[in-house]
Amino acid sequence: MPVSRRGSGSIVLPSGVTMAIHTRTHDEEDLPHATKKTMADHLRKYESLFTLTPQRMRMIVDAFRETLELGLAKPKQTVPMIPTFVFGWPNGQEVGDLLAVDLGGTNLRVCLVTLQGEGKFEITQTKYRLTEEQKQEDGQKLFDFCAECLKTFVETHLADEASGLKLQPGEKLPLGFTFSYPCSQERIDHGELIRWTKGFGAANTEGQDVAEMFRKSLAKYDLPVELTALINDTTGTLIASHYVNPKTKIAVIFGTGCNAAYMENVGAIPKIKNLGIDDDASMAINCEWGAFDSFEHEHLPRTKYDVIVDESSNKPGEQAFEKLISGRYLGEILRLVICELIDEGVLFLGQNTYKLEVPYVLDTAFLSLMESDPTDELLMIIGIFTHFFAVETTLAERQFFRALAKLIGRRAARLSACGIAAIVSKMDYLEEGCLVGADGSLYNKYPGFADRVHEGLVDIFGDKGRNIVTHHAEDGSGVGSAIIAAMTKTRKAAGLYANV
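Let me have that sequence as a structure, single chain, the form predicted alone.
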């Protein structure tokens, strides 16, 4: 094994014996580890780097709000504030059988949703695994696969006597297609793919109308469905959560990515003035807010570790907000701090630390475990470092890692609160209060994340911040997609903005 750049390594002697070496000298030979005092000193430094004061948060909220307004005013802004052509809230009376197809990062999900009105629904669903080859093959082939899975699903469930679902000759089921990749839309049943994300690279698709491509596949398999709406999962989450609880006014996703959607007055969206839609109408906006403060980096409190994460990412400069709060990056931020302390000779002296030098090897799930370790000796943290990284830790070091994980996790939640607060203040929701439907692995699985978001809202708004409450969102990409298909069918049948 070559000597690592941390000054640790091992050499094989001519006799065949492996000897561990460390290139730093230390007077206190009986001190291979950091003592409690030095760890506490280091922690103070990181506390000042990763802590967001209420005053700083309010400054971020102001800048965030201005960015949202700019995205509504002009096309092609950093935070694009995409009009979804989903008009207004569901009224809770939407009923009937609808289909939803969700093309996710790993699975294709097909759902049959029966809306029963008054916020109630039933759902039957099947997931189909996507292979890596399918993600990279020709785009039309990918949509053919989607149509093929839908055909199998429809035949199974339409043929099932117990389902009670029978179509009249010539009748078509409305279909909501959840396609959560950046698209530019000029009407609800069309969408041009701007670029693939989440590891997809299917050829001949970017710049094309993906709804039209899917329609072609649906026709090929002669399916009794009508593609009514093309939506993003965050928009679906907003509509599904409001359908079940009408106090929900905002939807947010905090997972590997981050996003938000809310309902805006058309009069406040100058960039679509030319469409001739009534100013008093409402339309859901898909913010795509992970891009806030990208390129300029004027408002968010980036540490040098955040800058390294950004510069070594596949899209430097982009998605600045997302890189501070998404589950994809939190573990890497912690790893970079640990590596710096190894370099400075503070941690793991005399041990081989090469396993910690691999980027993204420290998953955000480890931070969750560190924070939730219930034992006095922090045995789960011992387990993480011995099992995954082959290094021994002292109690002082483990307490330091846990405190550091807490600082990084808390900063992510407080920044998330800034995004929510920007929409709340823009829409004047503070006095009357509102619910925020939240989804994503960070919100659902990271210990204390929701509580810290609430604490952040109180720090921004004072006691009135308690009027804004997050809750677990409803299934946006299945149920939400189906509700939107139903709303769109009703709207178009009534001749309301039928051109969009």
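We call the rigid core whatever largest set of C-alpha positions still superposes within 1.5 Å between the two forms. Residue numbers count along the first chain shown, from 1. Keep in mind that this is a model prediction, so the values were computed, not measured. Compared with the form predicted together with beta-D-glucopyranose:
For Leu347, a C-alpha deviation below 2 angstroms is recorded between these two forms after rigid-core alignment.
The rigid-core alignment places the CA of Glu296 less than 2 Å apart between these two forms. Core-superposed comparison between these two forms: the CA of Pro316 stays below a 2 Å shift.
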Given for the second form:
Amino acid sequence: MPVSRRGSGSIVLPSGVTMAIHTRTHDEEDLPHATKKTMADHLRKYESLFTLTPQRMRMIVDAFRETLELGLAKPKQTVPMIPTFVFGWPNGQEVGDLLAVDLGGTNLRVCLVTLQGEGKFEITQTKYRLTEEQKQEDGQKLFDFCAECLKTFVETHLADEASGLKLQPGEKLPLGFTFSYPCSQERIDHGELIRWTKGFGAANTEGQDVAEMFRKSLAKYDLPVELTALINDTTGTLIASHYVNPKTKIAVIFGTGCNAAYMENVGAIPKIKNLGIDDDASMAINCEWGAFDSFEHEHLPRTKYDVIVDESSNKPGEQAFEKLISGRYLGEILRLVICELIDEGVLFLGQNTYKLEVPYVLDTAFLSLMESDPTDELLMIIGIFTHFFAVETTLAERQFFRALAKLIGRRAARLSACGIAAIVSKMDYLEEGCLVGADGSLYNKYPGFADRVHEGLVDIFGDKGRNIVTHHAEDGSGVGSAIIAAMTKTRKAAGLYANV
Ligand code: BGC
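Having seen the form predicted alone, I'd like the form predicted together with beta-D-glucopyranose now, please.
Next comes the full complex, this chain leading.
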């Protein structure tokens, strides 16, 4: 008789619900499972596919740096290096009540931010979940929804004496609109959507000025607000993190999407020479680095699973760097490896695996859970596979899944280090060192992600890589957006580059 063991425990699911598990494990018993030896053999193959050597990383950094320079030199490059018209750092004295609307990859957030000066602020916010239909329907409808939510929010706060929000007749509140998709900007309150990313596909929006579309929706709902600035989440993160910690020079988002922003000297942005802005002025650049190596696929080490993710996405060829790193894709990469081994008859022979065959069912949050499973039996992984995919696993298989998650997560972090290193080397920040404000679900929730980024920076730069330190950023899409709206109001009132 096969020996079966019992395991029990609980796991917290991505939805926040705690699930109790009481499971028997049948090691190499009733079902024809893969043995420890075969799993170890397979793992070796994936190790060589997903591992990035320091030498390879340095080659990526060099190519990345050249790409950043090209984007600053010429318009319409693959990595567009977008001038944001956010001039320099906040001085910490920005004050007042400002609104922020943040249209992210998963949620819509409406915030009232009270800036109190000296790096202090208060924030009140409401979140709304976006449906898949809203992401794909007509763009104007999506902006109408944003305006409708903002209206409810503003009315609730105006009616509530304690909220402190008051308006004089005819007064309009400045609004920062955080729209985290690549938009080329001619002014701070303008932005033409270059392309949707992160699985969005709302019609009649690409190529349009989304600030103008949102203004139309705001007028429709008769809102007492003025859209002062259109902001990317990375730019907001850069400014908000610097507001509270002035050593911050770079900001990165590792969430559903992946991107970075940093402060550049206007003299180093040849493509905006014609605007007559002082060469010594500083301006934040939204890199849109998720597009690095798109279309050409010359520099990044793509496996066949990455190619499948790309080709079956709604934007084949695009966001090549993002597709190897961001939370939207990591779970899918793991799922594709598992499916290959199912097809080869290595995994789950004799079990019904249809639940695993659905694209994107394996959320990246599962990889985080797998990597953080503290039990010897890997009970969390048992729970995931039995509860969500109705398949039984052996310990050898679970160890293999965990090792695979680690390879995929580690590769993402090391590639992220390459992007950061490219900006650091371009801006010559290595000697003096700098802080990198980082935000997003991967950075905040994936166990060991930050450590792996730091380890990658040391592999690239040697010991000096320790001078570059990431830290959890302030809420860029809310607070950052509000600070930028306040900075813009002050700048324009002072007549400084008032036309942009
Ligand atoms: C978008 C960027 C954004 C990033 C993080 C990417 O898909 O193109 O604009 O900053 O996601 O949210």
